[in-house]
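A single chain, nothing else alongside it, follows as structure tokens in the form predicted alone.
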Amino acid sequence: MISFQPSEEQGQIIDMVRRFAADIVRPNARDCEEDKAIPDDLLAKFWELGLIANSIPEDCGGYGFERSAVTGALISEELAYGDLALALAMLSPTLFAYPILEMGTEEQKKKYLPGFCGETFKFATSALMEARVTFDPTDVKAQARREGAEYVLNGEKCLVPFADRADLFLVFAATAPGTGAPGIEGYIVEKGTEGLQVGEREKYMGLNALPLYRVALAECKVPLENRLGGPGGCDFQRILNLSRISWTAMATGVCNATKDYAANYAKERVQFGEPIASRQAIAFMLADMAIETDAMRFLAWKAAWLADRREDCTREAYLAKLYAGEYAARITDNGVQVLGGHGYIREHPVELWFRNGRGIEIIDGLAIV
């Protein structure tokens, strides 16, 4: 029988992250958006929760709890309910840590994972996206070739979180172009490596609080042991699936926040002697927003459940991300519509959620469960 009841441990995590999102994330989201920066003290407060160290083995300095894609999806949704850009920023270390945790060699785990168990926020990231209108994450143009005892990386990446401050990069490049996901591998590139060039900060319609950068790789050489998973490589398709699950869960958080805010506004906004929520057009719009948000959540949960069972969830993760991209744009737009002229004013957060929600359809690789 299918159960949607979280375990006791998951329930405690949900409550903790929900309070953190309400007390810390949401109140600071607008200032971070306007300032286009996230104060280090906000990142430090998130780090104190220990959510990333929880999944790291004890012999690497972590707490050794079992990692779960479902739990990761729950965390992603609750943080994004507070703010999408801050959620992506706070969880950005997982872009490097989780692939190492799941697919790294023992040497890679012992070398890199202890750094994610310290007292200060660890700046680490990954580079997947490329600046092409037709970008397909299973057909990256960045390439890696072997030369003796090294791999040589060439290509350009975009939308790389905290690239200016990151000590570690996980760069995805093709070893066999044109073969899809099986031909893509991950490479660990440390800050200061010759050929790694961090460009200017990028400017986008939304996610302004999150520092995103272009990164170029020009004959960037890394030792053979820096290939994720060693000689056997990594399962890039699973990494992509886990990323799409987290992205869908975050989209759910944004849409749920929009739906709740719009519903509360519609109940309080009185015109012609009655709340606008009592009007059929508004009521139906709010009902559709609730239905679509729940559907998005269940798609993320199903894919995450399959991932936890180590079953192929490629189809489910792809459909979840596809649905999230389309309906996040619609739901956040409806949030602006419900507020009418007020929806266009920065005094209300729905315009921010609309701008962030528009990017969900076109962005991959900025989150992982």
The other form holds:
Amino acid sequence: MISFQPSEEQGQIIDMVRRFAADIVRPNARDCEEDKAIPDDLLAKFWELGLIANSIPEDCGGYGFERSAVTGALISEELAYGDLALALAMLSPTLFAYPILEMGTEEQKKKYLPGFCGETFKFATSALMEARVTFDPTDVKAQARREGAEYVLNGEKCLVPFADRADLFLVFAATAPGTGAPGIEGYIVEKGTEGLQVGEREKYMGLNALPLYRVALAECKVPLENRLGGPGGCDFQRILNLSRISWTAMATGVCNATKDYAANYAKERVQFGEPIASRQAIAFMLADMAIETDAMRFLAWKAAWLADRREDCTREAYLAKLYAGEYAARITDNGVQVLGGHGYIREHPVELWFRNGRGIEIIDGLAIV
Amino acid sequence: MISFQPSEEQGQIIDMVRRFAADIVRPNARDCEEDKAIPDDLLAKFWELGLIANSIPEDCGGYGFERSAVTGALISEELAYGDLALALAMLSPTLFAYPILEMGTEEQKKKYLPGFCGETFKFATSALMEARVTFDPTDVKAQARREGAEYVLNGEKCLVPFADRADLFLVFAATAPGTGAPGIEGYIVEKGTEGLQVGEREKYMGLNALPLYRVALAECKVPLENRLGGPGGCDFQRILNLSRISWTAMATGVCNATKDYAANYAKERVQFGEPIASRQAIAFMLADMAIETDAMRFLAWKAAWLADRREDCTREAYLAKLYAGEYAARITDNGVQVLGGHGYIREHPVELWFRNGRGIEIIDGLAIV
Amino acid sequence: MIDFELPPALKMVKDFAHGVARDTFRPIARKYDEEEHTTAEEIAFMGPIMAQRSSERRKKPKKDADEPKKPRAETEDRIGAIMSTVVGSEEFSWGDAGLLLAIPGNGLGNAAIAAVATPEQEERFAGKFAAMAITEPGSGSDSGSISTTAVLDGDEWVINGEKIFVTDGKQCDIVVVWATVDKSAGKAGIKSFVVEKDRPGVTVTKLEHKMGIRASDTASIVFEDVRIPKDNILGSPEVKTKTEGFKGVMKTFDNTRPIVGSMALGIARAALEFTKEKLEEEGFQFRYGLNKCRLGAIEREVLVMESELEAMRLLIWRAAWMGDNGRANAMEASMSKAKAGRMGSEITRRCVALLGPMGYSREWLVEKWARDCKINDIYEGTQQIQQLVVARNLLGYSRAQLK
Amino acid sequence: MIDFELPPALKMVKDFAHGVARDTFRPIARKYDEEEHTTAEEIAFMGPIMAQRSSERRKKPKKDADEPKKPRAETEDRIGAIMSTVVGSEEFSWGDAGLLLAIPGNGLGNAAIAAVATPEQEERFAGKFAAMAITEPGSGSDSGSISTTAVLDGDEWVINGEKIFVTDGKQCDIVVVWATVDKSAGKAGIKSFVVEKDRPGVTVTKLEHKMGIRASDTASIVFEDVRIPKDNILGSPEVKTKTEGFKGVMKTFDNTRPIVGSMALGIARAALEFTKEKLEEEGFQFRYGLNKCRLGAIEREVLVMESELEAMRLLIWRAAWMGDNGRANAMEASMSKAKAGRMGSEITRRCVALLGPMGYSREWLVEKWARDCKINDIYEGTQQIQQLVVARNLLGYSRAQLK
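Cool, the form predicted alone is there; where's the form predicted in complex with the partner chain?
Whole complex next, starting from this chain.
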């Protein structure tokens, strides 16, 4: 039965996260970007919402509500409406927790998930991306080989959020190069494991609030039971799909924020005797922003809905992110354009959204629903 | 010394062709399209301008002015401003004459060029394109093999203008498949040669005024001296470049015509109490048309200027046509859009230009400067 | 709850429409493109089927569009006529959009009657093929400026004026004519009237030669002292001080615009599917999930177009779902048509180019789809009109604030 | 005669600029991006070179821009200051656009002085670094609405007002200030004045933190009862009935807009060249002449961008050539900036994406180029203003006819 109406429960979550984004996330976004850091109390306030513990089964210490990719997309969008970097930071524990929740062995769930149900923000992360021009998430160069009772990991990762503070890393590596998604597995690496080297903090065009690090794995050994999903391994393609859904939803949030901000500005900014919004060139730019933003949202929902039905959504998630990458770049560009010179100054958030928006096409991982 | 100013002589040619396009070409374009034929007297009127004989040396019966790709681009644009199909038809003798003029042996020039200096329109043509989805002009499937004192041609060609009436065909074929442009040579095939089979007239989305035919070559034998350029062969890449320059210039003519027509319409069409041209959405569409049309023109000129200096212009001619193909499609689409419902009706020429414009990206050959 | 599954009834609609599109429309699509202004007898059988459909729909209790909007959580989703029509239209248009428009009883006038007619009128005009006559030589997008008049004379309206671009104007039985009952009242004076084609004074004066959708006729009709019964007016005859009457008339568009969008979608999907098929025959692959570094140029182009097709469909479905659920959807209807009209043109043109000389040839249907699709960015409000509607809603601007 | 060869003098300009860009600008580009509001001492040596250049140019006989246009064939092509500047700017911007803007003596104010100053003024302000102050908090694109005033008091003008977005406002020696001498006269009352920075009452109140071109400062300047000599006015002090005065001021733009275009071109070229280089290192090829069926996705994307770069350059050159040859080029100047501003942003953003995580990283300069380039679609008239200028010229419309 076709419907574009979130459930009542989802509606309540949306309202809550929307308020949080408006009251807490947006007002702090610029400072965090300039300071290149997120104060712990912001993360703590997010943690109080209980969004992550919500999805964790009661026997692992959570509230035991069903985890849903659609709900995750709704949350991703609303948080990113506040700020993309803070949204990524706040949801970063899910990078580790959700794959365990979905694909972990019973032992892995019991061992790791309770840590995400505590009172304080749990720093955990995953490492997927690698610093090369032609990086493709289904073609990672990091390798895992089995040696007796251990897996030995080698490789170089980039864009690992909170690598400096994370207790747990989910590292994606291939058993053999060129085997595509089926050959990629996740390995749980605990902080302090020998061979896990957290490198320098990285500097990017945007997302400066989010601490991103290089991480090297040099003959890093983990026990066999640390492979995500145990002997059967994980469904890496699904993890990638869930990540692309989250990115698309977050892109929707950024675009929606840009559209709203630019529209309000255009109504207030008077030039040649009239608000610039009364000129077709500006008004139609805003109309296009609205159209593409809505389309992006529904593409995320559609892929998420398939994911929740446990149907293959590789195509839908890929196309959604393809769409989001292109249009998020265009929309955030136009956000600056509507504000003109003022949009180029760091006082207005469109300047930040322009820079953040350019990461969407490029980055995979870093978020999951 | 950088200049965007045609020479005095070129200025006179432009003026002459512009008048011809306005008085003769444009007024007959729609009828020719609907009748799917061009009356001989139109071709005769074009012939009277002497544009082709102009470029042929005096010892071959012409007026002996220097042939220039830049001048050719100027002529191509002005004629196509009148109508693309008629421009292609009128210039079709050059498909045969110009390669001979540039690359023919002395014997070939003496034998064939005087025919283009007579009093009546000379039907001659060339055959390059082939009817397949992945057709690439540097990868023709038509083949030529040497057999004693003859070349034997085999293959299927499409989009051959005036194949029904042409006395002379310049057929492009490869000595071996997959050798690219260097392996492709031109072969002179006279009407009536055994194995030259003129097939059915083709039907396309546009260009219906121009008679286009399938042509098959079945063990078609021509003497050795019929290879363009003799034993040394021809520079096929240059022929292709000159063709792409002409296409880009013709695209410029079509786009310029569309822009002018749409702008005039928009100034006259009153909606909501004002001419639609006074709305930014329409006005800016017209501004973009003007910008892209000018850019297209200069890309053609730049490549032509290089060609006239005998420098390699493969890159420039390719990029020019790439640009022209994309923007001609967009501009002719917007031409219809500006006229709205009226643009969709066969009464206004934008309907025809929309259909003609879509051929530009697809077709190579069919014109040469 | 967010859901994208077609309910069984809609799957049936879809399968039926697809079958007709594949088995009946496609095989004759080229024929009626070449033979413009010929009535396609092959699709006559569709008339009774359409009539039965709408009669079945009439029997169902109607939800009042003006009932107050319920709070979110209480709304019960329903799949109604609009969703059913957009799903069907996509499939029919996949077969041939011109033939879809030429299905007897499937005119825009029928949609207008269905939207605003009284039960008595619905009954009286049931089974008739109704065209819609809005545009005049001097008024295109500016529907408020029409000059056709309707004057009440005793028990009859007398209609005078000239209409152009009447889709199915030749083939139809009745015409829904927009006319003003009070020129001084401006838009408030505009009403719509049902005029039977066989009334004295109705003359089809011209059939347009069009770029595409040539299987459906587009006519000019002159109305000269045409007398119709008083109760052939759709809606109230009263001229209100504000523009409510006109808004009522315009409201038809909220339902028809997603349908036009779905026609663009169906045509573009046909083109893209066909293009992929032909390219696959040549050995090209289309893989989902790779970085663009690893894709071929046309592979990537096709993937981008697929994402656009999905986006078009979801925007259309959203607008239709809102309409069926009694929500105000003027903005969303225009969003769906703006997107679909533009991208439909873009996708079909790219498919022509992707297939090279064969794409441009009339041997295949791709070139035809590019011609057919363009109309969807023009009629029922051009791209620019849709953008105006979206922007005004977005900004909360009146017509005066954003012209 | 149509010709695209750079004459030897211009080749020298190009080579010199490229050398400075490569050896001086590029190596320090990242440094001054990170250290916003720091003066780049490394480029101080450019000041005297620029001063000498413009003094050489002053010595040459000037062609009067108002001399009647000669018929086509008689016109003798000349390569003048504008072409020389666009060729140089492309190269400098290839190195770093922010540093180009920060070259002492290379301000927009200098261009304005060069365009309209009397010989006496030219001599007096020679060697000074001149910024241009137009925008005010309430007036962006609408330059005609500025409220800074200039009142003649005896032998001095008294300037009052606040200017924002003054490029090089901190670093410059003098500021060309747009002010009105008669608010009631509207645009006709707007004149430009040279204000020395060290005059009492001139205060730099703020330095903007910008997205890009951070090597050049952007300042707010308040003018409070600033007294300047009577002959610091540029052009005639007379307020004419029409808007000639304002038009004169606006005419500066016809020369500066192609220059801004060339900055976008230089940055975009830098990004594209770098991107190709990096991709070639990974084994990608870029071949000219193939059907798109045979190209890779990113190969095609790069080729399309190359064609756009060529288009940008030719539009810029045409506008510059017209300006140098005394032809009215307001439309063509705007065309070149509209194209270059937009495509510069587009190309740099695509390059960021083509290089994946490395494109987004601050280890390389591509992400910076995307930030730097965006300003060219905004300052000296936004994209939308350029389109207005082009459309008005194209349609023969006044400001009132096309707002």
